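Single chain ahead, written as structure tokens, the form predicted on its own.
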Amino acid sequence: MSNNVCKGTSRIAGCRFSVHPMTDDFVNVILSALKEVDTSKVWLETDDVSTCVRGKIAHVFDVTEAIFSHAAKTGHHVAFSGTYSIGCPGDTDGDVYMAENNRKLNTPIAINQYAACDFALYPLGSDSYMDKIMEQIEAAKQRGLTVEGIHYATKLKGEADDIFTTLENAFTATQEHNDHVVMTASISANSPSHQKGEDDE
């Protein structure tokens, strides 16, 4: 990677996640997963504990996505944990793919895949960070999904894409205004807790 520090001005997104199928084949449902998905619009790299994907929002969004879905259409549990950044002081230039156009590459899944999801927004140096994360908390309301307000973050119960998509338009949304936004999410498929209607643990 290069060295050469952006100092926070860069619109460079990256996310770096882990997929964890519950399942003993969990290597051949991850490597499928990624084997599916159009990464060439992104940097990707994967080492012993995660991935990382940098390059456009839309980009990173639609990998980080049709991976999860992938996973999740086998029917195993599948638990994804990612953090999205933007404008990182210390990110650099490098291992980006800046240059593509905003075309997405992955169709979504055309399955009704219930998910719950975890997340929470951190728009750093923002002295109105609670009405920003609010707006998006809001915003996730009139998308027709369940919020519920927990400790340490937002749930957010209803379709993966819908998830997947209210999470995109958040992050988009606030990095408009701030040059340094954070965002975590922690999105569970096909659990033994959801038959129950129960929230995951």
Second form
There are 2 protein chains.
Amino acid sequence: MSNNVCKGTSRIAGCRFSVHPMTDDFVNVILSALKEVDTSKVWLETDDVSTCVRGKIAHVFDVTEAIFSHAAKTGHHVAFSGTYSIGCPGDTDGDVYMAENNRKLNTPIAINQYAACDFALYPLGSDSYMDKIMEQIEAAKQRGLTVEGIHYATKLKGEADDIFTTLENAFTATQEHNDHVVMTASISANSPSHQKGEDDE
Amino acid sequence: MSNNVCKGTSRIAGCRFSVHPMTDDFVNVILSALKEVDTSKVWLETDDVSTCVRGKIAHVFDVTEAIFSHAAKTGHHVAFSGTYSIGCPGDTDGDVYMAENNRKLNTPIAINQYAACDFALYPLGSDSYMDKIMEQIEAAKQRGLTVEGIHYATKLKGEADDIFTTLENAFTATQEHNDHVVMTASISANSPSHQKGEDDE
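Having seen the form predicted on its own, could you now give me the structure of the form predicted in complex with another copy of the chain?
First the chain shown before, then all remaining chains and molecules of the complex.
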């Protein structure tokens, strides 16, 4: 990859993530979720700590949302933690399928799936990105999500599908103006704390 | 906090993290770990997605390592994912105990605890940090850890205590030269994949 990295949606994006089902049956939950998701438009590799997917932005978000959603629909307490990345200067051209079109392969299945998410956006090498982040936070509120500033992150609460839409839009908009963008997201579904949290509010 | 942020170990560091025990008994594992750890030198708050600790660098690493280690010693498959941060321009002076001395309160208990860790270091606003990272990777190898470059992260394998030492040293060294440093770490213990992974090597 040249040093003069282009910006835009034709670039290689990726996500390194883990899904943690808090149940004795965690292996089956993970393997079933991976089996139910169409991952044919991304390069995918799983090791003992995490899974890495690489491809176009749309497919990286499509696949990560689908894997989380399939795990969450089991009803178990499931946590997803991932780092989305684009434009890393040390990145290579390999391990990716970029010839695919943008049509997503997985249909959102997490209907009425409440989730909570801590996310943080890091446009590296830039010091004027707060406006972009604030625009995305405003868009998240319009979508009906609860948005709260916390130390080191922003918390989103609401429909899982709306949370992933917010993450994808925030990442896409930011990388249009910055070569190297990193976004972390920790997402939790079916937590025993959620009901309590909602009652408190 | 003034815009002219000072560098060094007197600054407020923090970590937002989650511990995910993959067992039906996850609530007890988490609560027991939190109870066994001395957290009196950090500010600590837990919500439905994550826990945030803030204080001096030494205590932030002491407490996060101790919580992970206590959870891992149950023998369950446990995953830790966290973001360490210092010098965020939007940070405040609050929610922290900085008057404490640097003596750590928790004794390493994870003896012979194999773990694997994906970590990534982001010195924001800097483009000449690779030397610092390479120094820390060399130090990790000297400590006996297996070190492997992977997409978006570096993988460390070996003793959990050596992994946390590497993380703390990498973070400490980098923030001495950069105002704002973020480091992500995903650490896994007692994974059923580990044995297979070791046999394969």
